[in-house]
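Presented below, as structure tokens, is a lone chain in the form predicted on its own.
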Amino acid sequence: MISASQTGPASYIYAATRMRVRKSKLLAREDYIRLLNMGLPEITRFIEETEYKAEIDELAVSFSGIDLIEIGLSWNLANEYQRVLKILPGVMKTFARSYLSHWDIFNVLTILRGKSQGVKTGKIKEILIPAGTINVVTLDRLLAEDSPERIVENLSSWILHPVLEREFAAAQESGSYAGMENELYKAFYRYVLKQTVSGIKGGKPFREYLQLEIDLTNIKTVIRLYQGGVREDVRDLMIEGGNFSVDELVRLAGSESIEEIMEGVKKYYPSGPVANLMEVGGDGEFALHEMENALTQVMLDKMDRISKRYPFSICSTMVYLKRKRYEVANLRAIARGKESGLSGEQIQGYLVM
């Protein structure tokens, strides 16, 4: 067997195989459709006996039902975020472990916003997912805090630091972390991007793929924006190095109907499922839900498309960490929409497949 430390192509080609051979064993359509057929306990018995089975047990112990489906869900999450870049040789890992470092800024959020509403430690500590550069030591050490103040002190290494430290105060005053919460995310982008200069190996497929999210999200912040009915310029919310220029992205956010923006969508994606929303509805009325199925789907299968074209670099594995992340969406809506009460058909609607 060949070793992922190795160097040199064939740890590579074995990298990619792997996500590959990862990526197959991902639910299909099909099981999604048996599993809105089925009531909370079912869900459960179906997901212990797939990838999920070692984190289900051992938390059975502790917990039951939504809540044990919820958190075995989110400890497979990062526990197969950290066996993949075990896997990973080289550029493929350095790239990946950059990519995964976005968890820090759910994480730190999550203890921030936990902490400021007065949420129980044990509760807080549910819902992360230790899958980034943060390990679950520090991630500890931060939820000891008793307030938000040390937990900012306490990140002084963090690489992402600097943009926390200058947005804590004005989050603070604010009393809301949407403003922080989005400086980090475009420093986080402009790290990233920077790893992807010319001359890196595998840099133009990994920066294609970031382009491609970048969009994505620019997109979906740019409907609820229209939904909400912000008008205004929108510009210190956009996420640069994606395909649309901020002026682009403004002029879209300032359109006159959800149909002008979609039809600005197409110029760069021009078939596929958003195409096919604006065919369905033609009346102009899509529900937030489906337009952001929509765009998430054209980028998972552009996503693809690039990995095809590309099969040894770190596409391959971006495109596994992915589609597991959202098997896991799938499948915390399905066991949410059920807890619920909601219809079978209802739950489809909300997800990725």
Contents of the next structure:
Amino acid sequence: MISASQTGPASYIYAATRMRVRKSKLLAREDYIRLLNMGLPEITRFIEETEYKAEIDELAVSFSGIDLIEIGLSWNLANEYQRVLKILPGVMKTFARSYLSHWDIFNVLTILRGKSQGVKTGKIKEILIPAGTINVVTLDRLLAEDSPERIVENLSSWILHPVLEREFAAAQESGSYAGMENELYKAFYRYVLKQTVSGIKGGKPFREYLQLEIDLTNIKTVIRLYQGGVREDVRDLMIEGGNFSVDELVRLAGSESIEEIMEGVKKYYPSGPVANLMEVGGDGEFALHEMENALTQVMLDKMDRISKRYPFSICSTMVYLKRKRYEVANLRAIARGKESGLSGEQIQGYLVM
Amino acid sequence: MAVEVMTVEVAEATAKGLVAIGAGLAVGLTGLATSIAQFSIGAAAVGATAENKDMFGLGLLFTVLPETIVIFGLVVALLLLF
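For comparison with the form predicted on its own, kindly provide the form predicted together with its partner chain.
And the full complex, kicking off with our chain again.
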């Protein structure tokens, strides 16, 4: 009874309005252009004057320069996601948590990799972004463990634990967590796709978006494999659930030229932004990272469109979560780029605006 | 079988009753319409105010706008009754 009343239309309207207000506070394209013309201290000051103030102030005692920006941004992202989860009622919270569980994969693998390479606990903790379903207390407990086996055992209540447990032995044997990471992300997408039919309002359009995200992620993988000259054992790298079948993706990955890949993609996306990109990409006008950013932009635009078409649904929340993630990634790219002495134009090529 | 004859008094009383029902419906139905309009605006206004306190006045104003519907209903009811 409680969950039914919590997820009535009023709850969706309330949550969607709050997310739209938050989304309107995100940095605009003009802000990024201004940031590209600033030096690192000015960027720090600019960030401090925005939504990141609390985290930057808190961390200013312990860190400075690029580390301050980087850790401040990560902390802000984690705090913001936790605040959003607190706002969301009923099934909306469950759904958002399921989508944010990809941060858990990132955190768990960071801890496992760090521990197996003998990195200090404090150093690993700096990199973690506790924005998912595994909270800070649990992450601290995991960090206190020394053996990877104990870390896996401690995650028994995690939704992706069965996959982790199944793949862990093989990962330990091979000495690489890459295969396990792939399997975890595949399980993550299966889990979220299942959640879209749990009765959440906006689940169907979000499912369509998710299929696009899976497709574009697979296309990025195919292009990377082609550029890297990898033609074999690509089946395990593809995510199921999108519009492309795994067989089709394997066939695409074995293409002789980039034009063949672009033509293969255009079969499924004969018109629209993806087809346009494939047209330009086939002409060789894009560098790999530019192509990847353009595909990410297509995903975000699609998300924006469905959130406007279904304003009082889960889509408004998801678009904010996505946009916030890329804002943090953009700010990090600007700060890192400036520190490395890259020009504004070069950095701009790595931004998703 | 008795044949019922409607006297003038009965007709007048029936007319008054129907007017009262009409007035009740005018207020009741417009009240329902107002509440339907207000619940979504209210939810959005509370959400906006939670994010930005300055939105309180504007949110309140938007929330009470559908009150005009029920006021129209009330006016019609009063016109019917008096």
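Since we're looking at a predicted model, the values are computed, not measured. Positions refer to the first chain, counted from 1. For clarity, a rigid core is taken as the largest C-alpha set superposing within 1.5 Å between two forms.
After fitting the core, T110 CA displacement of 2 Å or more between these two forms: The answer is no; the displacement is under 2 Å.
Any chance the CA of D233 moves 2 angstroms or more between these two forms, core superposed? True for D233: a C-alpha shift of 2 Å or more.
Is N243 one of the residues whose Cα moves 2 Å or more between these two forms, with the core superposed? Moves: yes, 2 Å or greater.
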